[in-house]
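A lone chain, given as structure tokens: the form predicted on its own.
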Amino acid sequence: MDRTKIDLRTIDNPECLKNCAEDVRDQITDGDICAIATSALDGLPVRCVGEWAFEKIYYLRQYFGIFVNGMKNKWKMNYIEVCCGPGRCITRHNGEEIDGTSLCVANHESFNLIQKAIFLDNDPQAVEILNKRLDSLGKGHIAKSRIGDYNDVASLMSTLKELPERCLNLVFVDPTDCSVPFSTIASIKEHLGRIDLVVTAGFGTDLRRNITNAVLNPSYGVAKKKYTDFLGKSDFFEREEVLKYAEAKDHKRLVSFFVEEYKVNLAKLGFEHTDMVPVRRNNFLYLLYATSNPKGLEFWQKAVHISPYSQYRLDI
């Protein structure tokens, strides 16, 4: 991987156990924040991530730079990140420590061109740690981390009132599954108005593993409700095509149908232009981009045209 393109303040962390098994990680992490290794850069806690994390960070940073510089003479801008984490990550397979999405944006040379950034997480520890890091970077006058749960829309909207009005907003929602309710996306859009949206979605992990059972197996009622809430479409699981694909165990077409329905619902909110790029070579996690402006889509496709591996993206 060519990592010379962006500076994530990469450093080896000697405290990382490296390649620890999942059951071990469950014992030594809390909300993916490691209880053993602290940052070799600043001594604060770090989040344990998979080797794919760099790709997500790379694409977001590329788009942030193009977005801000492309719009700076037309709009005042805000940045909002949901599920921000503590700001620094350790890649579990090799112990390499890097800036996460929040700090990669805060460290971007164009960050001072925005009006305000709000980083949201439901983990008070992550919020406190990130605020310390933002302050140490001298970014506290622009950026603040706040406690925010995407399942608590009222609280989320109250926090977003801190943002300057009449701005163009870049919103990044970064879970690792398909658990963010569509109603939350709709509320953010209604409250902020002009937004470009990037969502991390586990279409190849969470959804692919469980959606067939969610369709056919009554014991998967919790998963069914989660996907229904995520999609924002109550009749999806009763659709003739859905039942047909599930009964045939055609996971690929079932997931594709789900994703297309999600895009249709985004279009109803005004996000007529969408695109999606995998953030793992084996297509497990995806970044889904949505905007109401074709210029935004042009910016996005420019940002993801060349992968972190210095390979051109092929649109198939």
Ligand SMILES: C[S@@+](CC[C@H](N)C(=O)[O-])C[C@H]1O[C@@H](n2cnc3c(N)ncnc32)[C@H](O)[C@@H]1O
Given for the second form:
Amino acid sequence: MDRTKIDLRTIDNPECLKNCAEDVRDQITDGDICAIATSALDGLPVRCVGEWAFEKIYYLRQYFGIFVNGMKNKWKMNYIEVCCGPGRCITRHNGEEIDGTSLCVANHESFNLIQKAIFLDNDPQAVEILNKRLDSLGKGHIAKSRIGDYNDVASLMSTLKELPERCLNLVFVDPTDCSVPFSTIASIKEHLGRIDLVVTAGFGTDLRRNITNAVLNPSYGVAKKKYTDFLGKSDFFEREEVLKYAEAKDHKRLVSFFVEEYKVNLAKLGFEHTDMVPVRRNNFLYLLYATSNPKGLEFWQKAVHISPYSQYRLDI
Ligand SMILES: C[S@@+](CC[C@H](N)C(=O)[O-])C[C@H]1O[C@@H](n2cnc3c(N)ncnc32)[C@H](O)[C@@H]1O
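Hand over the structure of the form predicted in complex with the ligand; the form predicted on its own is what we had up.
Expanding to the full complex; the earlier chain stays at the top.
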């Protein structure tokens, strides 16, 4: 794999157990932060990730650079990341340590063009560690990490008041599943106004595994509520087609239908242009991009045109 093109400050971490079994991993991590290996770069805790994390970080970093440089003469800009983690990741299959999304953006050569960046996570440990890393990079004057829960919109909005107004905002939301309520996205949009949005969406994992049961099985009420909240105002679960696909166990069409509904709801918020790239080749996780600006979409498509493995992107 050609990883030479972007600088994620990659190093081998000899403390990583490498390929540890899931039950071992559960015991030695807390919120995915490893209790055994600390960073070989700065001695602080690291987040245990799968090999696909690199792809996500790569696309985000590419887009950040193109976005900031493309807009710098027209707009003042802010960067907001919800679910920021502690900043450094360790790839569990080979013990390779890399910058996570938050730190790779903060360490980008164009980061100083940003007015202000806010990194949010509901894990106080991750927030504290990331703040130390931002300070070590000398970015503390632009960027702060804050405790923030995407289910607690009021507190999230109060933190976003720290951002300068009349800016163009790049908002990256990076959860592990489809649990960020649409109302949170809507509130961020209402509060900040001009937004380009990137969301990590577990359409190939979480959703694909549970959506059929959420439609058919009353004991999946919690999953059904989660997906309803994720979609926002929608009669998705009452649709004839949804029942038909679920009964036919046609997970693929069910998921596509769900994704289309999500895009329709985003368009109602003003995000008329959307695009999606798979983070892993087996349609596991996706990065969903949404903007009101056709120029933004052009930038995004440029950013994701070349895959991290130096091959041209395949359409999905
Ligand atoms: C996929 S990780 C983020 C990784 C990070 N962006 C990176 O690249 O290193 C998901 C993060 O979401 C955080 N999280 C989980 N539930 C949350 C919630 N309700 N509100 C905010 N953050 C949450 C976790 O603590 C974790 O750090």
